[in-house]
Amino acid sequence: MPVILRIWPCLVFLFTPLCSMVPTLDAKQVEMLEDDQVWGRVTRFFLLQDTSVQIVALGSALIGITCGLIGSYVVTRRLSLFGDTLSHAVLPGIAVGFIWAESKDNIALLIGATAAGFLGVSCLTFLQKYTHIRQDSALGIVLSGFYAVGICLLTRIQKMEFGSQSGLDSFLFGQASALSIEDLWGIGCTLLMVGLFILFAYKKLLITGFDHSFSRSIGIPADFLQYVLWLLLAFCVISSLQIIGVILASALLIIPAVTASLLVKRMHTYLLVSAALGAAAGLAGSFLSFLGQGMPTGPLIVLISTGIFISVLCLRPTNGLLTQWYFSRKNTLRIQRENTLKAVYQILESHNFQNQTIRTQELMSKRGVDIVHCEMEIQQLVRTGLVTQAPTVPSPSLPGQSTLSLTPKGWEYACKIVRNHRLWELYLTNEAKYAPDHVHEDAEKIEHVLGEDTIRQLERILSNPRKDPHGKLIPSLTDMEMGNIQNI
């Protein structure tokens, strides 16, 4: 411990200057001036003028990355309610440690907390391994056992000759600008017990994370990892407890690492994110703290992570919720504009091609939609030079009675969509045997997934050809060319 001790200062001075820190303030929020303009605190902030400034965010920080890397075990191994218990279970050891030394004092906290840590991590295994119990069971009778106990003792305080002025209340919600040094070095000896646990421990955390069993049968001391985390685990609730409060203590363990969850797949990846994410929710929200007035820096830590999760749920680049909708909008506009092109072509085909245009009339008859949609839907196909549309007739006696033309482009996708279909639908009856009364279904679908590769492909194996099951054209390459479609 002594070792620790020296060492940690020299790691307190990588992160900002600490040589005139105080050791308490007494303000729930961080100290700032009301007169301060906005710009004015915002250089107060980031040139880290105050020392009580340099205290809180150093020490959110820190327990930030603290939180994230422990809690990427804690979420990998699917113990998230467990973090949740275990910051509850301590609130009696800290009501306990305040009435053996009648004040508060941090020593007799930490002993108190630690205590009923282990009593609780105790519980949990009791009611595991000799009785028939579920874990998420056992783990809420522990959290709301060990909880009204706490409630219970602090309420007795409360009433006690020197419990009067107590400031107990603070580990229920945080009061992050309680810091003092000596919070830091606990929270920096916490940082690095985890850090080096998980360096040594790296890859054997990695086996039995994965296979417990597996790891057991190699030689792994599997259980001794898992005891050893859970104790790092308390001692990460309990050192975050003056910064985040018991009530929210867990949401620092979870909701970085699940985060980080969304956004790498590498162990050794999602460990660095998942601190980076928490040390970036730290330094947010105290930095909120001192900017607001009267903005609590412990709430607005767990407001800015869950921000950053649902920014990363929603614009993710490959399964973002808002990444999805967008594709699966674009999806549907683009198959919606393929089947108005085969529309086109199909009023153009029963007319011989003898004519270049077609009344939108025709249009709304051939899609079954309203003169609304079919509107919509020509003013897409307008937008992407697809088609091009005349002027609509005035006379309300004639709606919809305006004309549209194939431009090139839309003359090209259009017989690209038809070939599709028509050849799927020839594929299915010559090879798989479908009657050709079956397959305009299942077409309909195919149509707009197949690629050119697939394409060329399917005309190698029908040998080219030139009639759809029905007696249809196909439309090939060189009916593609514009110029050739009074030839069809």
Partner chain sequence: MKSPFYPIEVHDLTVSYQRKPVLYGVDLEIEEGSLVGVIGPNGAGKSTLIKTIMNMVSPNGGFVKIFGKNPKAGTKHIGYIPQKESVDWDFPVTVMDVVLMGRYGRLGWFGRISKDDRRMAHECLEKVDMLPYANRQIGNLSGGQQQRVFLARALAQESSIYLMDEPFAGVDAVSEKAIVSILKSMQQDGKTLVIVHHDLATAKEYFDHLLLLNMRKIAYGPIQKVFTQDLLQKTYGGRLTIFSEMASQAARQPEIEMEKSIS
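Here we have the form predicted alone; I need the corresponding form predicted in complex with the partner chain.
Lone chain follows.
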């Protein structure tokens, strides 16, 4: 149950990519997706027969790489929402650029957008430096203020004579199908700039990102680098607008980089993984939108990035939700096994080690569990070869009537656990000055994590003791080998 509680938000998340399939299953589109057509489309996509497909696929992949690279810095420097704000803030710049050139001229749009982005950053810095407004509110102010101006200008443009066929709407969500060769060149240039910048400033960026004031003290122009990073971020956002649009541009920056941060620790692999994930999402998104016909590319790219993120979250090697669940289950079984073995030992001990076998009934009452549970625990031990189970003579068919005996391996294991427990109790009372009635609880936990090395260390500290604080014998190494406790 706790596992479910812990992963349920993730389930909600998992629905994200699943739900995106809903529209494709819509009745109206099913007839369009006849089998041969789908395959025809798949081959057409992969053979890159159409120029438009070439451009879109290449553009999406390139923008994925660019955003992945810059995004790594954005996420590690906690600028994620800054990217979002910047992408909204360029909108008035685009509108002004459009008015200026009276058409969708790339250069004019770029200049306008860069200027607006720069103005947005300046406003943000101003608000944070000279007023009491906190960062989140300042971001909200710049974001919505600039965006509002942008919307006003856009709606104004649409009423002007040259604006009716502008297609400026596409900047809000992107329109990958309208991607032109010039756009592609723009993306390529941005990638080149980003690549060169990272290549030349890699070490410096690493230091400034880690410790801003230290890097200034050793003469690295930290502020300058920061501004260049912002500028490149603005370029990145602007060049991705045609594909993904103003509102979702930040997703391409954030999601691949966050996914990469779950996987790797070092900056250069981080950059590579993030770029690769961005490219993969870009390609897959353009492929899906080609397949689905009329599905917007931008949102699909974002959804695929999210899908990748969720799978990584669940399946990554050490901390993934599913992997963690698997290891946790394995661990639970081990601890349960150890506790059962310990109970068997304690029963044997209560008979002064006169018998070699114990009855299941005894184990049941010792462990305080019901018969079904107890049988399950015993089966665990039998399966791992620690215990052998034999039916008792008088009534072999009755449950709970079998007898158990430890195999040599089981005996050794049981001795080890008991030994861990008692040594720890002794350590707590003698060294950490715990009251003897407090140590049992703690030893119940620690016995499962004590390693061989620690045990040796404890023995040395306690000078090879024989008895625990409650006066019980601590099984020694020879006892383990002999297969029985030596009575002194």
